[in-house]
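Presented below, as structure tokens, is a lone chain in the form predicted on its own.
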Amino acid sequence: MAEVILVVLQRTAAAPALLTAAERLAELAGGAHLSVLAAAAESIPQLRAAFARWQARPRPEPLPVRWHEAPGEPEAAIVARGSRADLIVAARPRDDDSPAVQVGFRAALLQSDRPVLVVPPEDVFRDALRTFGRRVAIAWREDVHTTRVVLPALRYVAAAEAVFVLAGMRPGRPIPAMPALLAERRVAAEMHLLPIGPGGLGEDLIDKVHELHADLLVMGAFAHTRLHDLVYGGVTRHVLACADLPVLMRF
């Protein structure tokens, strides 16, 4: 039974790179069938044109993709189909994002209840698209978020050549152990420590993710309720507004 990605496609620009790098992750799981989403009602003539050039690339396989058009509001269409799909792909955010494209974003994270692979734009990480997922690294906490992504990330992460566990450690508590969930199953990884001080994890994180050469970061999404509306905690707001490689999140 062959998984189902979604690709969610709003801004014209950061087409190729998300219809890119949904490739690689069938790819890696071995094969999927891709659902491609235009769900920008103002760009949907321009999204469709990117996928046709996208899909008229020379393969060695067919891949089976189906293409969809959400022409009303995005939302409700990204959380439909993103609920059936296995995982979803989406864009980095912006800081110039129309409400449209931040609204569709976070129904993708934190409504679908699906992992999103977040992707970076394809100028900071235009050669590595094709083959991320060689070096993996992990933000490792004990808490049910970054279960329900690690466990689906696991099929993606099989033919990995390193996998790196990044575990935050607060002074005075106990060394942090390498997670039963990945000993278990056997996974090969190396254990790094992330000293936790005032300032927060995030920027750490990827300095480590850096140091590393990793290609893929995986790790549980947070928000937390600030009056009346959902607010990203801080290591998750660092990363989706810093990471320059696709991070696989799941709230």
Given for the second form:
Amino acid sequence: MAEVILVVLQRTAAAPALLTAAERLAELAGGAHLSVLAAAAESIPQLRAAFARWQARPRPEPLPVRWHEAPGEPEAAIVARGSRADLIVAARPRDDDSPAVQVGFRAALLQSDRPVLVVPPEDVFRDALRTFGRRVAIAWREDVHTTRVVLPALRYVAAAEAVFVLAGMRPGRPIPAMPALLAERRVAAEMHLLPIGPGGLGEDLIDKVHELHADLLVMGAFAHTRLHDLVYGGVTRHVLACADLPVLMRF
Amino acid sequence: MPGVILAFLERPDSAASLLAGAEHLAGKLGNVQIAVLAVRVPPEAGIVPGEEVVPVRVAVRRRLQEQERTAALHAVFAPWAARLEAGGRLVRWCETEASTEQALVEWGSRADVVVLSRPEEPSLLTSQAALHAVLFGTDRPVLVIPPGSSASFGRRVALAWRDERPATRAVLSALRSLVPPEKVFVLAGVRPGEPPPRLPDILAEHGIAAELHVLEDSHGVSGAELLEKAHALGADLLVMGAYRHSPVREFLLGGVTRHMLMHADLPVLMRH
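Moving on from the form predicted on its own, kindly provide the form predicted in complex with its partner chain as a structure.
Next comes the full complex, and the chain you just saw is listed first.
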């Protein structure tokens, strides 16, 4: 019985970052099968070439990998394959993404029911993607989205050097305590409180992550319906817009 | 960091088989602790606020009854816990005064899996409500242990398959077991005029070999037929999606879920 990580390839330029991150995740999981899905209408040959280059890298042991192509309906394939995987790896959206790529990402995050590792696609982060998972920050909120992502995240952070819990603090509300979920599992985590001001938590959260030199952020993803359209919540939107580290999210 | 199995004890007479089930599950999952939850229901539970006040005398009597019940549960727990701890397993006793549903949702949501006893009689309303709260209020997989069940399960697994989200989620939970089953049977229904079902992709993708058994039925496969087939195959665990009763579509499927919660005589791993 094998753990399965689905890697969603859409833009060719992001493929090396995604495959690198997925390989690291498989290592953190103590072994996993990678299922690589080329989910793009036009650039399948380019994705295939990028995949072949990555696969040809020297490794002590070959990785168990399967290659799939979904030129027809990439969105449906992402949801179908994603919901059967243990975890999905996808590129963080960019402003210059085509609408199809944006739709694909939203399908992975909002419709698959699975945790998604959102990877910064830019080339400058490539080296960091080989080693992330050593200093893990958890953006804590007492709600089901957070619980749903932290429970699977614990499978990948067992060997982390440091775990930080970042919890928002509102004036007049009780000061958040170490979450019971972590305390009862004896996770040696360090608690950091962030005051929530009128501007929300997004920027402060990322600042704190940098200050702590965290290399992986774990957080619940929030979205709500506005006029038939699913809109990301404030912190989710901010993190998706500018996170420069891998973020494990779940809706 | 050990995971958490939450075992909910309710009735002293089914406590031993429930704990045996939790212990067996822990053996399959490896590095886990077992948190055993006993809930004392407060006297005012079930009373609409402002409608009625519980007389002090009645309240005192109900509190005493609840204390006696949890003491009886603890008497079953203590020797079991001592034996497991001697073997190196982490075990905790958690007792709280709350409504059963509230406590189960709170504790269950942050557990990896919840273990409950199947209610012995359909009329046990608390147990039914507890099952409902855990299945539909926690987002977690639930292992339902029938009364008087023998401890061993998970060697021959029957999967009641529909290509829908709850069954997929149930399978992903079942895959957390470190001990692969010897045999996996997929039980899938087929209706006249529909293409015959195939083995679900999720199994092959996770490296599981399985045997397909097609159940023909024009009105959907009933819970009784699933159980009969599972027994015919010598299955010792049933894995299936759980469906709520409310919306029209789920109402139809809810029948199978309900049937299992009342009649399953083997452990059932369910997830909504």
